[in-house]
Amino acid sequence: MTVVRWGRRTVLGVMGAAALALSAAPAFAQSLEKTSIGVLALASSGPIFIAKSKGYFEKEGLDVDLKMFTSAQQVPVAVASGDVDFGVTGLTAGFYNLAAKGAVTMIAAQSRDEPGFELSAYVAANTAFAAGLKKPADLKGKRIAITTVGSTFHYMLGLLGQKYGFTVKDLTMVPLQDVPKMTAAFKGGQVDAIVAPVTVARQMVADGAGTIIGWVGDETPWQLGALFTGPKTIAQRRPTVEKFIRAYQTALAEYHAAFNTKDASGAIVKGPGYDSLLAIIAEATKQKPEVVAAGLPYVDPQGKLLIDDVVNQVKFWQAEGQVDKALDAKSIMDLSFVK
């Protein structure tokens, strides 16, 4: 073993270098540009949680504050008011109303209902199933629980109608404000069916309250969520938006590789980093990993939007009288960040 003896000058030199390094550390931290994003505690926000946890935002020079919200509509309102710089959540009529006023602009995709991915289910109550409600096309004429008029559930039913030749006017939508009230009405026999997130749908089946009759992704794939910001942010802080998107895309690619491959039976093939990424999302959403794993949505690895569906969403909400008919769908998407 070789023993190295340092003289006084050497020791002082090393100590000086260490002190210099320590003094530079806060300066580096202070050089990070502060920004913020509004998210929901859902697996669909997974890539954001991954980018934050693994330091991808910091590598781009950003100090990103995650602000948690409890409903999809709260997020674009927060962006519009300036409470947060970015938002990522499901697309609703309320979002498009704010976009029509020039308050928010889509810049990348979030999650989407995709064939083979069990994200949103059509669930028939026991009595309705026994009476012939066996498949999604049979929902015409039925009483269906949703959260609110203008919600993602509303659009899912509208899309289903477009496929099978009926409209939401041929349904009796029962708005109940939130998913717990939807499930209570379902179990209480007040409705024939619900459109529910996968974890809720499977719990219904486990409780013996109903039967899953189909999946939205298999019937009508669509762009469920998006990443967005304010037009002013794009105009005044474009380099910041570009940095944010790069970090987000790094996390999207990791998420996609870990979770979005299925085998012939439809089961997830665990990709690189599956367990560690699942743990990050579980911690952020305050859910058990197995619960998160049961509802992992599909994400495009680059964050590309389903442009045709966004256009269809706008037309649907306009036809429903929920969005200004003058709105041009393509005017609320900035496609320059995700080529």
The other form holds:
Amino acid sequence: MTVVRWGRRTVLGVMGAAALALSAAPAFAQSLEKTSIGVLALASSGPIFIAKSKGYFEKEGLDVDLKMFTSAQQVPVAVASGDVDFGVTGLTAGFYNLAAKGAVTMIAAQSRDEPGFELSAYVAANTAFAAGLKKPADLKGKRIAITTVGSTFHYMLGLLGQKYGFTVKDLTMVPLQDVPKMTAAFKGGQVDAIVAPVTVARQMVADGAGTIIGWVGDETPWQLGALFTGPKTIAQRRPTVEKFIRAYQTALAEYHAAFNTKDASGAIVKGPGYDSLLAIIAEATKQKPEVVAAGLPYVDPQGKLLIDDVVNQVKFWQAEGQVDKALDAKSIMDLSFVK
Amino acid sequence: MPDTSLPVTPAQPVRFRGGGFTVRTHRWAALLAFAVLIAVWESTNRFGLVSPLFLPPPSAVAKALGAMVADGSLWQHLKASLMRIGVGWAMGTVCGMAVGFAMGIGSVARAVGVPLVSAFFPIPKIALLPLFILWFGIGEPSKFATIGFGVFFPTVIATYSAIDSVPRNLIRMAQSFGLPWASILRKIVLPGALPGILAGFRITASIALILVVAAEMIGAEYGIGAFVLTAGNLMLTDQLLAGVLVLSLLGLAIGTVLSILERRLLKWR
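Return one more block: the form predicted in complex with its partner chain, after the form predicted alone shown previously.
And the full complex, kicking off with our chain again.
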């Protein structure tokens, strides 16, 4: 019987072997240019997954490493610190603060809330619904759970207020950090309503916890997310950025044709390649295809940003005192790549 | 001619050589270390070695803190957090000491308690937050519960192991002198366990400070933890560090109070 004794030599030997194994990682023979992008494992990053899976990046001569993040907050930080070259995620006050310090620049659009497309929902709790919370305009004066101050949910409520003549000060926003805690507070009857992503909203309706009273896309279409990179990358590696955008646009057009096509009556129909593209996104997000299919957001086929909305977002955060007043929205977008 | 015969030399004073590792107080040393640290930190920014986004200079942190003092928000945040820490810590400590005493004295309570404490102590309280919201709502009770739960288990462990370490021979002596049970408890076990319990307080006070940030994840508008979280979400790194500074100053203050308490209560040593 042999007994491995974890002495100093054994431990050092194992550590040495591990270090050797790591350093002998496969060296790439191809001459593809290496670059990386930070994404969340969500359907809204679908076009990136498609471009990667269908080889559009490689066709442009890029070897793109997808780095998965768990919260939208981390992605622009990773771009600012240089851990990834590109990032694609939702636009928050934190993003604009990084942009104001010259750390990130928007170069193309990600998903957006668009009329007729179900992406973000206003969900009323049962008691509040019974008490008369039937439409988005009724949210004035209610207690609403959000993730954090400065989040996309915060802006969506501000935007709704701009439409119906109230401000976020007329609401009680309850910051709960993440969607599971929002769900818990909602189901526990602690808040009157939440603004939730479509998959979460549908789940709540299925659980009998609330009623969807409207869609953000129908009320206030807005630019939810963007593709961005560091100003340094644009200055020093402009051809790389151009190649990246070309591959991204090819995937965007394909995504748009497959998932964002409407028939004459305005209903969304399955476009060309629907099933194969859905399978790619389902695999990348590790979710069932039917779950992904219920929450496929709208994207612009060319990746054009809703510039007026971005300007409005910056103005909103400045009015809320969360973004530096000196920031000019135009200075944090580089529109030379997407024409 | 000098007399060199050794045995008759008069007694020489012998230098005291035993004080090698005696702790002496160097008040200035700690202050100097802080001053040097802050100077180096500030200069890395001044000379452009580090971007202020990644590590804001002390001057920016001081300015952020100054702004909080000026608009009065610091007191609002401090008041909210101190109330949560105070109530949560007190609840956790009172319950923890009661259970710890029971486990220290009664063998049945110990047999039941030790595995239970081992099972529940390592549960991360942050993972339970969604449940706490369902059980206690999003008001103050869930925040007290988060801190209370975090403080409870270390207090139990500190209390019962402190009672365990009371010298057995003192208790046996009291028993052989026929001292009543309550008297042994009050005059021997309690004072004997006090140093261990107070050491436990130091740990639980720090845990309470750490957990106030977690507790204020739940729908808190004011509070140092909520302020730190918001600053982090907004990527306002100078405000983030200002909040962290307030938390560590709070820790320093609580530590000082406990030191005074130790000196008062443990005079008998």
